[in-house]
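Starting off, we have a lone chain in the form predicted on its own, written out as structure tokens.
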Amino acid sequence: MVLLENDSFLTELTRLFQKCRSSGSVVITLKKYDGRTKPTPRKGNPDTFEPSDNKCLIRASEGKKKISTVVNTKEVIKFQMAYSNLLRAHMDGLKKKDKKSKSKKTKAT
């Protein structure tokens, strides 16, 4: 897993989307990140760790290629705008779902 800066993460994510345009998929996950690098102990004296501010960990993976970034609270608005524009630009390759007509359902019942 490669931890990137926000701007370089968005450029790498663009490359992943372009690579998977014809076939394949990109998996994106978001979770709250408190800055810990070690897991919490199960027994004994629990470590009292208080995060300084809220952060968001964003991961993207395509096959064996994995990238991630950490977004601070001060940069959330800027990152979200760039991220949403990126998603809108690359979501055009989705297949439309076939809709069943309502008349077939009424005839069956």
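In this text, rigid core is short for the largest set of C-alphas that superpose within 1.5 Å between two forms. As the structure is a computational prediction, the values presented were derived from the model and not from experiment. Residue numbers count along the first chain shown, from 1. What changes on going to the form predicted in complex with the partner chain:
Relative to the superposed core, K32 undergoes a Cα shift smaller than 2 Å between the two forms.
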The other form holds:
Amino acid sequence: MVLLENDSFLTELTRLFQKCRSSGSVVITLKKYDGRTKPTPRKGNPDTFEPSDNKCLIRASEGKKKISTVVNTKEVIKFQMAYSNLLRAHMDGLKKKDKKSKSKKTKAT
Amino acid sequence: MPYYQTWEEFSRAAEKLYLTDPMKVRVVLKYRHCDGNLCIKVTDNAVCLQYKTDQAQDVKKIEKLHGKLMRLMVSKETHSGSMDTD
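Having displayed the form predicted on its own, please output the structure of the form predicted in complex with the partner chain.
So here's everything in the complex, that chain up top.
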């Protein structure tokens, strides 16, 4: 699992989407993160870790390749804008609903 | 593991589930371009909410919910212990 900076993560995510256009799926996971880098100690051992409250972890994978990044409050606005644009730009293979088209109205000659 | 039929219900249930335990809940998004569908799952490993779609109009909704939850996660929550002004 590769941990990247926010910008590199977005670049790599773009590549993942492009790679999966013909086959495969892109899986993105989002979770609140408290900044732990060490495993929780067993009972009896003091937990000398101060959980922070302002981070989230984002992971992406296309089955084989995995990438991840940590976003905190200061970066979230910028990241979220770029991330939304990315999603909207790439998730375009879905059906467009146009039942409203009055297709019965063919030009009567 | 039920798939919700309406976005409204799913969205409300997802936010509610997140607020019960932010640390436990994760959001999973799976997109398949070749099949043209998108599936979103919100779970705390006990309850699992899912929504599936193949409609382009849902992409925006899903992406908005994603962003909303992301912002909730990074904001320092000082709720449950509301700001008492003493």
